[in-house]
Amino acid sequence: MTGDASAYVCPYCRASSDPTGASCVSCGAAFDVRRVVSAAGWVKQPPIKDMARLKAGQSRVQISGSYVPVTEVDLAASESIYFAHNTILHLDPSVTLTRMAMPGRWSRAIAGLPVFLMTATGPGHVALSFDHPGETVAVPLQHGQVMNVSEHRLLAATGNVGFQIFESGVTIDTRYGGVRTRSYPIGRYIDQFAASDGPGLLLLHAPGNVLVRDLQPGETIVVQPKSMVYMDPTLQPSLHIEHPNGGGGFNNSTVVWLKLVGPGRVAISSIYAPEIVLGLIKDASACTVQTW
């Protein structure tokens, strides 16, 4: 392909890209990929091809492999990225590695062990990877653009991308064996990223395939709560609860969905942990209910 970069807008990341290469320099989607849209309107996010190269300021990012992808970042002097400490593979001695201050009440654990955020500052190379199969998704953020992301999806973000958390507000209160418990179908907190001082790059990881959909104003969908990868802040999450047994109150045959109303973009993963309801639902945050 030839022509001016401004003439090509990637249909996946919505960023203008240089069409003279093999793939979008913002998200890694190949230029010759054909959009496949399901009858329901979902678009499969094309996996980043092996050895695809992206730009992030003056730094360069290369995604290697397709089963368990490795992200290699060639950091320019004074440019930085941050990431969870358990994703680091290796780095050059010239890279400065520091522990990042956690935003607000940010606290994560995997297998009972705490997870910390680290900052790597160039010049030099640093390599990152999750330890399970899936896709690396590049989400370029324009100056001032905001994206909401599920917990444990962050692989890395450039240093000019701000990070904060807020409570999801999506809750279910159940009673089982006389004990009342509160659960959080999409996690207690949502990670929010916002680009400042120019464009930024957000790298996420999701198991399986990633599907993307643009919702029109007023358009509504329901998805599995734990399948959510990222969504525009214009989408406000709530719950949709279905009780298939008809009458008699809610029990563990109840099906819980995440309800989203447009406008905005949402991405989901094809692999997720199903939402299991133990006991009777006594209360839930703003939701719709269907009994059948």
Given for the second form:
Amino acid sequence: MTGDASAYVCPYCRASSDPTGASCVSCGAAFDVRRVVSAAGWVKQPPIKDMARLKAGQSRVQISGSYVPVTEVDLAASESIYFAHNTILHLDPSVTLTRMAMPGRWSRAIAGLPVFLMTATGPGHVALSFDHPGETVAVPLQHGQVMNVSEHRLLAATGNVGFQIFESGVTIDTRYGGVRTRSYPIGRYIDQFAASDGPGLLLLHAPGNVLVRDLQPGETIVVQPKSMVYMDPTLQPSLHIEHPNGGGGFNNSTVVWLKLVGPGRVAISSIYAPEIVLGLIKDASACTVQTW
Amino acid sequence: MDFVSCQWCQSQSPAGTTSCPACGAALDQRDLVSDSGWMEAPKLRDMTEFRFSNSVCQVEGEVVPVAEIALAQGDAVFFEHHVMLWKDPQVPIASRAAAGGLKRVLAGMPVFLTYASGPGRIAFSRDATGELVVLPLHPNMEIDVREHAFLLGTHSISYSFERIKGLANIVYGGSGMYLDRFVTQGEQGLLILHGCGNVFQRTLAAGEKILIEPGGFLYKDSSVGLDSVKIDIKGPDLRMAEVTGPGRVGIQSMYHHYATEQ
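Having seen the form predicted on its own, can you show the form predicted together with the partner chain?
Next comes the full complex, and the chain you just saw is listed first.
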């Protein structure tokens, strides 16, 4: 085996990597872990090994811990990352923290999302962690690549990755006890990250374990809406609603799915909050309905 | 005879020993230290045993570990009463009021500590995913721990609490009004903490500073300074805990207690 970076393409992030190391320097996937693929085609994203190192520009990233992993970034001078302020665990006094202007401030506040993000600029170390058990997922973005991410999954992104939010457009209107309520099965907003100024790195946190699937053109899958971690923008989300008991009338056994049609990649987490429908569905965004 | 030194608690063991008899750390695995110097607390193998005085502690489980103590005659441990998981019926327990009762009530800390005496078995766990942090205390050591993080201490340890100085430190410090203080005199003791998520320790040189999310602080040597500082981000206040060496500081990665939010 040689150290030729072009000789090895990581099966998880598809980036070229140096096979002489212990893990992919772009996403942290270990080289010595057998690829686990379910019969249906779900690839288990291998947890990043304790103390694995990644590269992002001139900065280095090290992931430590196993239950609630810590992502520590050794920022090079003038390089930066941005993140939600409630994920800081520790930092060197030499790191400069600034507030990052956010689009849609009021909309984000109403949706329960962080109203502002923070930017940390090197040199120095800054470490981030979430507040529940799960996995850190590193998604390297190639120049020009765009990735859509569920709300509350962002751990950090390198400063050269563009960020915007847009309305998911996935809604259900229900009536219960005379009250009409609108719910957002995949969240009201989707975070969109774009590597428009060169390659970048996206670091996400997913509760539980993470599974990845590459859908072929026209291939369809339905998943629990809140299990979605990230997906290619080629996957247009819609709903699939199933009525197990013949439907009609008051029926709280209705199941709401997120429907995705390929081509594109989707990643889901094994811990999620199920979408519970209370009352009658009066209206919904684009969806298909199955009554059993 | 050759000896091997435990990198976590510095105890010496005969060469070939697979786990430290004083803290349970695996001696046949390399320590995990990040590039910036944070050392992961040893991952205690399921069913690992270690000793204090004439008693034995066995660690069971990994996600929410249990510390099971086989107390010898004459040995005792103290703890907050709600961390008891099970015990042999014959193990006597007694509660004693901690000093500064009214202050403790105001601070939301337990007013009574519970003591269990040997012989017999008793087991402890807290209610969050995390790790047991085993800290053998050598004679004449002082260690400060955030409220509600200690699982148990052995009878040779003196327990008190230290009021955090400065209103800003209390309001913004994330550790409440008090730190639990554990002190050993002429005798060795054993302190077991529960850290939420993963636990990391760093030894700071004299004057060395690091900023920590206040809720992530877990413990420190009493020689380590702890202050709340405001970080200017041209917007709402951001408060961090500034710790200053010399000494050890321990942090936990899941600093927001998830279980109690359900």
